[in-house]
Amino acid sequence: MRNSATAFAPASVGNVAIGFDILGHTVEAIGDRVQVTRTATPGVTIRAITGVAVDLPLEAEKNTAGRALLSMVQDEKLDFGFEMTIDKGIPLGSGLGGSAASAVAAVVAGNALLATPLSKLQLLKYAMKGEAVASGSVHVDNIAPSLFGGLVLTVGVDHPRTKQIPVPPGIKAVLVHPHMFLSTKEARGILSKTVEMSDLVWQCANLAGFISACYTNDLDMIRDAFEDVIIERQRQTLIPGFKDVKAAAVAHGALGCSISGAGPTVFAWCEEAKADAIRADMVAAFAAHGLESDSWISSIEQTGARVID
């Protein structure tokens, strides 16, 4: 057996608009690295974060990297233990998924250091276990797309059941990134706990004519399915310049624009060879908003979470 591995998980825009909790697809562009290290002792011990964000906790309790591998270490029953060092690729609060992310390759690189590896179906449960130290809830939509890659529907939480969506040939993920903090928890508090009848008919119309579309690459379907009317409608006063960032990216052409996450990145689906302009009419409507932005083009490949080392 090896004593050492590192894993990296995809950034992942979670909800993809009309898919709130079970719908999220990866960001091949930037992701998390977490190196784990066996040790004779049980537990986790978390030696060191480093990168584009280092102010977290190292208590693997709180830490949700350290909690999905503590998890691990203590349901398997296992004789032995973990330290890890944690590369964040993913800035914090951007909802790109980091803290997923962190999850996930944890329990990737841990995974690869077992006598018999668990199926990707346990890891997932344990890095939920994680996500739900950043969160406050359980939610699969940026673990499972970071876990298994591509654009992945899951149903269930207790009993997760996971299916990857096929991706019209051609379509990228455009991301920009204006520069603020936007914790989750935050963005799930604004939340209203009651929803429209009629609003529950349009999401629910628009999710089923999304995935319809992506099965028979329909673009003109995307482009008409591509419109959340419940959640965006009440996230969108966090985030400056929302409306023009968006309104942009559909002015290029593009299929759809959201909120990724809880935000405040928004993305657009679009094909490649407008994406170049869509990302930079995006970053201009943010910038006259008085915000500076980080933006990416990203494929939205079906390789998710994966040993590199």
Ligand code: HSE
Contents of the next structure:
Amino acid sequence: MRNSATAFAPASVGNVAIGFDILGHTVEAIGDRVQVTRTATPGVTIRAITGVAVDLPLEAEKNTAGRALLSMVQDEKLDFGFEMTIDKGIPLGSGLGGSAASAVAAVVAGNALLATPLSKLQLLKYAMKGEAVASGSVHVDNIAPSLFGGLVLTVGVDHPRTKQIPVPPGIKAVLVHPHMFLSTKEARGILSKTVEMSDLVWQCANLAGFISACYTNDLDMIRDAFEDVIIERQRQTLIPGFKDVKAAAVAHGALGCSISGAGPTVFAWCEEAKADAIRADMVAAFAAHGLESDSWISSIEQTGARVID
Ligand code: HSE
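Previous: the form predicted on its own; requested now: the form predicted together with L-homoserine (HSE):
Below: every chain and molecule of the assembly, starting with the one above.
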């Protein structure tokens, strides 16, 4: 049996505009790596955190990756434990699913060291416990795509069921991450607890339209349905220049543009030929508001977390 494994888990776009907390897709451009080694006694120790975000708790209980693996050790009643090193490729508070990716990479690496590996659905449940440490709530829209890959819909929390939704060929995601930190807890804390019935109907129609359009390669329908009428309008003031960045993407023919997860990254879906121009103008729109940014153009691969060493 192996004594050590390293896993990579990709970043992800949560919500995908119309699927708050239930829909997300992978971003293959960046991700987190976790190296896990077996130890003689049950428990989890974090040896080091390296990469683009090191200001994270080293106590396993308080760390997303640590908490996820600890849940595995406890619930599976393992008679051994794990020591881990987390290498962050995803900036903290970026809206790119960094806490989810660390939790997913940890359970995928840990799973490679079990005598009888667990199913992906079991790994999903352990990773969800890790994600809850960072955001203060249990949601799966980053965990599920990071683990399974592609555009993933999750139904249910206690007994989650996931579905990989086909993405029309040639679609790219443009991501622009302005250099600012936005706490997921804060971005969730400002949300109203109630929703207008008319907005709920509109959002449900958009989600249903978006998913069915993905199955039927109907880009016009994706464009019409790609509008979050509940969350985005509440959060947009947290991101300087958001309206201009979105307008820039739409002006160049993006199928849609919204906040990635809790923000501040803004993402747009588009046909491949338009991606470079959309990216350039989104970056310029943030710059006009005094924000430097990193940007990526990503395919929406059906590849999720994997053991790489
Ligand atoms: N669905 C979550 C949110 C993603 O928008 O708050 C953040 O982790």
